[in-house]
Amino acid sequence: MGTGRQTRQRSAILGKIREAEGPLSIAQIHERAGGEIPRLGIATVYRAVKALREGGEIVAVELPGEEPHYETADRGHHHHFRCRVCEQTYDLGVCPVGIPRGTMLPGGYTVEDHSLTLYGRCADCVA
């Protein structure tokens, strides 16, 4: 396989991650990019995700009890909502945690960052 093909595959995979409403698992990336790239193998997706992470273009999102999901690194500070019915993860446009970086908590803990995932039903699954 030549470099051109790898670049096209990587570019298509990054495009699918970028256009998603929230972070995607490897299986979701494979499914979405597979429609655009004939015969896309799961190993190719793993290699592309590894290269995109090493290049700083995407980051891993850790969801408790699940494999890592991936989103573009340029999304800034945000949190996630995980639907328990359809198992999709969505970006939230708001930060419901009013604790800025540098805040000193009781016990001498200094806040450097935070990550929050809310769980429930998305709009489609409530209906």
Given for the second form:
2 protein chains.
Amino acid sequence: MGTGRQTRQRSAILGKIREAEGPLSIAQIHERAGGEIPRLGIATVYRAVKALREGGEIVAVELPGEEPHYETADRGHHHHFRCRVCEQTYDLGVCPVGIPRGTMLPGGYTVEDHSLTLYGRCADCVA
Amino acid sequence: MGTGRQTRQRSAILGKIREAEGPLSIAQIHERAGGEIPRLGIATVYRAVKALREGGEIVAVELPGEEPHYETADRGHHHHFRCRVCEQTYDLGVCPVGIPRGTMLPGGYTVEDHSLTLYGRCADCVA
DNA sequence: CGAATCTTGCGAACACAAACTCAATAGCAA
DNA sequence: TTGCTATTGAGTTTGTGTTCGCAAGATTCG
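How about the form predicted together with another copy of the chain, since we already have the form predicted on its own?
After this comes the whole thing, all chains and molecules, with the earlier chain placed first.
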């Protein structure tokens, strides 16, 4: 599985995902990379994201009620904060969920994993 | 705002949501109520759910990567467990997230709310 | 440089959930 | 029971996110 050709649009797309403060939606990637590459097509973003996902460089992040967002695969276990004002999603370092893999909850539920999203206002939007 | 007429389909739909072990998708409501009301139309489920939502009887639950699910509005703060085998979602009583409203996280994020989903296997699917 | 072919941009096509249309049906009040 | 009218079911339509098809353009290798 080769990486394919190196084009301006592909490096712009991966670059924007890399330098983002959290996972980006397709629309956000399109906007941001489009600042660098005028007339960047949305289909190109979809194609690049698909390829990057198949190559294991980025992963999809599903947020409640949102379209998929994408971030680099090297960020490890973490959670997300979504600002209700600017609608940005940010990575968080903390994991305030004390439920290790394998825990059995009352009711017989065996936990393998979890997903936490915090909601509120980011620093810029508290003003 | 009246409740409208009482029909067999509406009471079946609300009944299924009430007796469910967790939030149901439109498709699940359709399936379950359809056992009681043959030839129940999907549009009727959408219409009933919309009316129940506007009347404050049920609320939408957004789960990562899923269509909206619906449950009765009287269940208070709780979280959900999703079985990866049977793809059912169950209500949980526990809230293992120690982040009260108003907490400020490193980075300047002010938390108002949170949403947690646990993944694993339910009792029936551990076999 | 030049050819081969992979990639791009754009419009059309698709998939899916949700809403609408309307004739037939069923609640409800008298 | 009777009539009025809200509701239903089935199909059609909309809306939005994603993919496809193809001609034009870019990248890589000889």
